[in-house]
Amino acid sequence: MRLPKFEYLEPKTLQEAVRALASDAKRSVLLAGGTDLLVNMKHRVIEPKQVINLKTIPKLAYVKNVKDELRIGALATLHDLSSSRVIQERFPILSHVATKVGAYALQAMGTLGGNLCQGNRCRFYNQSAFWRGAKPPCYKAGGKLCHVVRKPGECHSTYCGDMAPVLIALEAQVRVVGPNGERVLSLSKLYSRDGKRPLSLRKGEILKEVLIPPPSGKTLYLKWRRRESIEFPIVSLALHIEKDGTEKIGKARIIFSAVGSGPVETIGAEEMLESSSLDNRTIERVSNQAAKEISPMRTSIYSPSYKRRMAGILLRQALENFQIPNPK
């Protein structure tokens, strides 16, 4: 398949990229690794007027400690994360998750910033132009109707990223640069939960780096997918638990991917875990509560009821990893 025609820009500084993006934000896209963008362009899912290549900007691919904070540049590749000695020592969960994204070739090209800012997915939207031509354009593609719920003015496409749930569980922040300067926000606030415009970035803003506070507690990531590589998750889970000094849980975060228009945190299930001990009864109650809290849509070939069930199973498996083995 051929790419559509577009204007190609190679900015030398981040500010130059910001100005180019702000000049025509609705018809411009940023190119980092291109593993998602170029496929969508070939399928004519998106046809931008200009493509802004961030890879020509130096010093945006790094992993470094600044005091106790870990900073990762937006253009650091997923392979950089999986192979970084700093990350392996301080945040081994990030190295593990990076190896779960696609296959090795995608990890070598795909960037952390691109993974966090990837577009939402839907079986009615992420198709070839020929396939989509059998129906009127969906709301996300410029039409009036969402084919998932058959309602106008709504988009129920699903966020399917791997890195965001774990980074949110680790309370990561992101630094973004725009026409009005820099700002830092919680990674969870990067996601608008609006399927058509899934990111809350302002006009002309570009993600510059990810900031992660010192590690505490333990984090797990479980991913359920059809094949062991290349696939987006059917459901995935990041679970972070900190003990209170005893064997009870002082703090918990439960973040799912592929079940909503952004990463989904199950607050009710987290509150049930806090100040509790991980006995079998608690695990069962918390897993059932999390499955009730999520609201999967029919954006893939897997039914919402199947995704609910798998979400509960993944959480149960993750919580069992934190249990103290019974003495023999």
Second form
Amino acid sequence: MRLPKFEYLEPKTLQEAVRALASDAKRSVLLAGGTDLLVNMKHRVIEPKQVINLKTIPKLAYVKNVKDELRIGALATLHDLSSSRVIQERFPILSHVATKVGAYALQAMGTLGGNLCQGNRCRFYNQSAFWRGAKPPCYKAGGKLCHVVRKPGECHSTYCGDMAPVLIALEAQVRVVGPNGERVLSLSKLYSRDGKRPLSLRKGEILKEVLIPPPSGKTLYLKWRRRESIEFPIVSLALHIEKDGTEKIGKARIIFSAVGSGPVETIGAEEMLESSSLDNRTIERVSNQAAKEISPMRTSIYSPSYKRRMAGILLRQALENFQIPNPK
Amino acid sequence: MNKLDVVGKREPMLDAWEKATGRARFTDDLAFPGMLYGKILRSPLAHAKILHLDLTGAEKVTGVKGAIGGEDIPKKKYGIVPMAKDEYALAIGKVRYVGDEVAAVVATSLDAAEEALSKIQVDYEELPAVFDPVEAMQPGAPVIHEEVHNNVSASIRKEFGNVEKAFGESDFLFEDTFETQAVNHCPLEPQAALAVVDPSGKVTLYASTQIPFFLRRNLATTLDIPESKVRVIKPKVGGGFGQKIDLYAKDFCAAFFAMKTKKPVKFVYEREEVFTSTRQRHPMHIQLKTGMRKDGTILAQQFKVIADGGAYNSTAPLMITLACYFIMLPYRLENLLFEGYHVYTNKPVGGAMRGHGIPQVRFAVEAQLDHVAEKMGIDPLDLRLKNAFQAGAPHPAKLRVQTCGFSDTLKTAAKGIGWEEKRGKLPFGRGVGLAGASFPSGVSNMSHISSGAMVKIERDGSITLLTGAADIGQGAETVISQIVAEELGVPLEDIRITAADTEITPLDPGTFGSGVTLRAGNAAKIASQEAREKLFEAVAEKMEVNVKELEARNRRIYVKGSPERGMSFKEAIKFYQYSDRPMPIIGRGSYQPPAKEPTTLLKEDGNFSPAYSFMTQAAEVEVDTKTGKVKVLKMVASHDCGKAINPMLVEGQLEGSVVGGMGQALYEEVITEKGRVLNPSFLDYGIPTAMEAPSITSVEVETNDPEGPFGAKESGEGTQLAPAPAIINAIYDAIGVRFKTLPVTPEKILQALDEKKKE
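Mind pulling up the form predicted together with the partner chain next to the form predicted alone we just looked at?
Next comes the full complex, and the chain you just saw is listed first.
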């Protein structure tokens, strides 16, 4: 499969890139690692007028400590994350998760920014032009009907990123640069939960860096997939727990991927967990609650009921792991 | 047997270095000046009439040099089995599955070719489609091929012995139903073809193929030109597993457009096309009834098999026949009633795939045998040993089994996995299982099934070997070269090989039916002997000894038992020349398996193959009972390959078979929804990766078959039959659930464990 024709830009600064993007935002795309974008372009679900390459802009790939905060440039690759000494020491969970994305070649090319901004996925959307040719285009690809629910006006595609759940659990923020300057927002707010336009970025805005507050508590990431490589999660879970000084749980974050239009936080389950002790009964109740709270759609070859079930099982396993005095 | 110097040695594949460093040239690596690029327009519908095909839009695209539809090509059907031809290179009149070929274009760039496809207008009239083979057999079901009214395009009903009587005499009867899934071969190299026409009008096709000579014949037939006007060259091929024995639209279209435009033309399939529009293993619905005597003897089996053939035949009659006959190995079975149907559906096409019709029924037999053993209170290993076929025993279908190491494979596999210590004794969630199988080493008698070879002894002492054998990555060229080196008494590095070019190399049927080593190996052995004899005659004269007293070894020719009485290989050649004997020294060999009661089995019984391999695979698995995930911890693959010409390459075959078998047992399935493949990519199709591969132990059981070169039998396809049932049986030992539908996904395991809890 070949790429469609497009104009290609190599801006030298982020401002230049922002200007180019803002000039024709609807028909422009940003290129970083390209592992998501180029496949979609070959499939003709994205046919942009211009492709703006961010890799030619210097100094966007970095990992550094600024005071207590960790800052990662959006163009740092996933392999940079897994091999960075700083991250291995301060946030080993992040280097671990980076090795769970796709396969090695994708980690070498794929960037953190690209991973966070990756497109939502759907079995009707992530297919070749030939495959999609038998039906009218789906709502996300520019048509009227969403083939998942056979209704117009709403897209149910699924966010399947690995990095976002953990970074949200760590309360990461992102700095974005746009025509009106910079703003910082929580990573959670980057996601609109609208399948058709999954990111809340405004016109011309580009993700510049990820800011991670000092570590506290413990974080786990469990990714459920058929094979231990290549695949997106069938469902995955980031669990972050902080004790309140006693045996009780002070703060809990439970964030799933691949079960909704963005990363999905199960607040009911979190509340149930907070100020409880991690006994077996709580684990059972919390896991059941989380499974109830999510609403996966049939956007892959896996059924919603299976995703729901595995979400509960993953959370149970993660919580049981925290019962052990020194969890992995 | 004499001590061997080259045969039996762990030699790296001759082209391993080339491949590992990326220098090997596959079809898509080849390019010629002025080359055009081709693309195929495929049907988006599962079943439809083509009312009108308008190519004018495509022809107007800048760079496009040609566009054709089914009406523009000779109306010559093709098919790998002559009696079952049912396919045109491009659809004529109607399309029968999503992915069926409708039109083709060539252009000066791939971009232009792709753009041109989007400009082709096709008016379809959609027809009712059928996706389930059982529904397709019902009266009133949509007719996929006009001449086949119940969609059954091949069938077999054979009885050996008297099944009804044997069931009457049985102490126990067992009845089960099994289902297997569609599995794709997944060769790493997608199908590709590049055609060049010379000024005389002859077309040369470089193709990713397993069968250059059959391809030449099929191409000549479909192009409606003489065979002498077609030359097929096989460059490096990145795997086939049976998928590359068919002619495809890419072969035909490359040649057709090259002849039409007088320019080189290349077609390379996308991975999606490999999944949707080549071949896959037939899904089968299998009903199996087995009658047992109290003492553990298998008295009779009755099968009803419905194979989902997809939209075309490919190897249909042979596939369903093999499924039948290889029920009667590796166990003694006097009474068999086999009813089998190959049924058209509007789905991707079934074809030969490693094991060819047998893996599906073997899974059913081996899974049921474990159940039988349990119900009868017999160790499954003992049950298999008791019924194991033995060399020389009469066979109900007249197969002549001269060597059979099946019992030894059972024992060594069981020992390797720790059967005694582990079966039934591991904690819940861990288990061991095993399964056996047998496979032919090539086919004795189908149309042009002989292999030829030519061996030239060059003046510098090096050897040139010409063989038609098609190495598709398994190492055939290495193995055949080892045979030549051994016969001539020179090291492997002295052999240069030219292979698989229909104009230069002698006839060979190609790589299928697991016959390459035996057939092409024997041809090369005969050719080497003939060349050696010529050299020996000169040496014998010089040394005044009888030719029969001479031996060639370590680049020397000498009197047997007295290495000092002789001369170097080079000196021998020099003497040969100076004694005015005709140069070059050429030995020729042709080999056809002995024709004592040979048969294709399609019409009558008889000895199908010159030799039969036997194997057992044993698995140890761990089932995570919380998530349902199965981890295969260890596999022991024990294989009677007669004699391992190259043990390292045999191990390669065994290891590949384990991962393939794991795929079939646990991971892989071509999932279709209304005929459309939902997962046509390596991302979504679950072929196991290195991360899933277990620890693998390979055991070669050597039985030295009298027909095989140096005693060798097959080790390529049969290996694929046993791993899936071994894994399924190990899962039973682990969690007490018998799965009868493949693949056994974590989801199915969880469901089964739920149901078990309820009981």
